[in-house]
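First comes one chain, alone, set out as structure tokens in the form predicted alone.
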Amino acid sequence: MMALLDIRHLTTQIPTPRGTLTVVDDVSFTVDAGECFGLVGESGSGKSMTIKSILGLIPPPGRVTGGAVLHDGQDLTLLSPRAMNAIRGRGIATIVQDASSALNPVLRIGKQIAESMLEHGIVRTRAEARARVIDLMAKVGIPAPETRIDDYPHQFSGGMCQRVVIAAALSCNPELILADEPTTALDVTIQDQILKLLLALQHDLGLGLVLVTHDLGVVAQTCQRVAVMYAGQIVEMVGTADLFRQPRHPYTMGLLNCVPRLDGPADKRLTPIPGAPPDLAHPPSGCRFHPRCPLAADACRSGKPTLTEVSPGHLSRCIRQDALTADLWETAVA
């Protein structure tokens, strides 16, 4: 059976009077219809540039330089500008970081989620267009809708503006949502209101939703696999339950080391990862981790791994995987 969307070694560089960044570098992995798939990283790990990359969105002198994204049988990154945006809404739609800001604040709700439709040809009057809006608003917990619909982004929530942005993701039936950290405006109440919302509408709908996200709580909660990403690149991808239960990269080690657990020791003290992640316009010779990683042999200096499958469906970018526990990590960083 074919993915929903399938990424073979897509790499994006940036030209920059530094030296070409490469903010995605050989990233692989597939989406199938009804899964959650998780993006998680530092900020700055490439997570939003895959996204971007996916949808033709990388601005220029940045580009999509190898690889391939496939969907629905065609490879995006092939596609002219004008069939990219009959891609764009109907085929994968997209929520956005800060959905407050992404709303123009001059323009009532209500035509902002039926803009998409009525580009796409969704719905063809405006007042068919008013009734799906309606139904969209109340399908995404909004009250009142037939009277909401006419106010501006000022006068709602930041819960509620995401909801917003997630009726006009919804609004041309797309197959696939890429989810671009829904959650990082909001407190953690909402928070948990919002991931549940998605989680019911992509079940639902059975619809493919990449979730990108810097918060291994929010993995835990919403995910089937998850792809952690370092320096533009995957260094471990496997089903959620597996990274928690036995993570095989010392990265993933240190992330879940910085989150408190309620099963362990409650004098147990959090890590951090010590250092930052590199430059890209000159990153360190062989892993990309190696500069802050407490486990580095002399072999992580001058090697470079690749991500390779260590048990069935689980895939990590380190020599010293087989050596990996997490006694050994925590000895190792005290």
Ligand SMILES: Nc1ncnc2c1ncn2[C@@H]1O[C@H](COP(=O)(O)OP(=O)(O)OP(=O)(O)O)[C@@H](O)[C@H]1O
Given for the second form:
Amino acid sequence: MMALLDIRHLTTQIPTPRGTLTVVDDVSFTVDAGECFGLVGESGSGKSMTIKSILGLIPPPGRVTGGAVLHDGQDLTLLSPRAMNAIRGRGIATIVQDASSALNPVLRIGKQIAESMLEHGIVRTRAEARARVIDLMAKVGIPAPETRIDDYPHQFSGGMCQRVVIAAALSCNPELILADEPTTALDVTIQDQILKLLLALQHDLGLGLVLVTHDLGVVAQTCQRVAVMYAGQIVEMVGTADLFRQPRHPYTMGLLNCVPRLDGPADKRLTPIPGAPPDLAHPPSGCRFHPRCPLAADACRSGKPTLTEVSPGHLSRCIRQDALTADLWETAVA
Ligand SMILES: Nc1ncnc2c1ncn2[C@@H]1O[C@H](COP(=O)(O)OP(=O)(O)OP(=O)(O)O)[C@@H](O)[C@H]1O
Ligand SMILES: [Mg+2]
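The block above covers the form predicted alone; next, return the form predicted in complex with this ligand.
The complete assembly is shown below, putting the previous chain first.
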């Protein structure tokens, strides 16, 4: 079966006065229909740039310099801006972190949800659009949609605004949704509601979902497969259960160490990974993680590790597989 989204060796660069930054570096992954795929990593690891590259939304002078984004039999990186605009919204919808900035403050909610439906010819008349908007608003759990459809964004809470954004994303019957930190700006209890809504819709409609998050707890709850990014590269990719059961990259092990565990001993200290991600204008030689890695050896400083299958279906960009131990970070920072 052909994947809904098949990303191959995607590479995106941004020229800056300090040098050219490779913000997405040879990224490959696939997403199937009905699947939720997670993209995790620290701030600045290239998650949003990956999403923007897929959508053709890299702000110039940055641009996709290599690789392919295959969707529906075409390579999206080769499409004209106009053709790409038709794909956005209709085939592939997005949900961004900050719902309030995604909505136009001077336009009524109903109009905003209807906009792309009319643009993409999903509905023909305003009356048809209105009926469908009310339907969508009900579907995403907005009470009294018949009256609220004429309200403005400021009349909605943050959580309700994000529901509006989700309704707009669903309006053109997309096959795939790219959600970049869709709940980060919300209160914790609301986060949970929005995430559950998104997953229920994804499941019911059989959509592919790419979920960008820096929260491994969210990944554990929602994603079937996950890619861990570091400094623009995927460093580990595997089914979610296996990532938590047996991580195969020191960076992932470090991230997992930072996640509080309900079943862990009460006095166990959480140990953040010491150090900071590299400056992309001057990335370290060899493995990009080696300056922060407790296992770094000479070979890690000289040779560039490739993403390799270390066990069936489990990819890791680390050559020190033999040295990985469960207490790696406890020993390292003790
Ligand atoms: N316009 C720009 N010019 C130069 N560098 C940029 C620009 N936009 C982003 N970057 C750099 O690209 C890298 C990847 O950024 P990106 O926004 O994809 O990170 P992220 O993983 O989404 O982080 P966060 O969790 O904070 O959202 C970062 O190092 C960032 O500094
Ligand atoms: Mg981001």
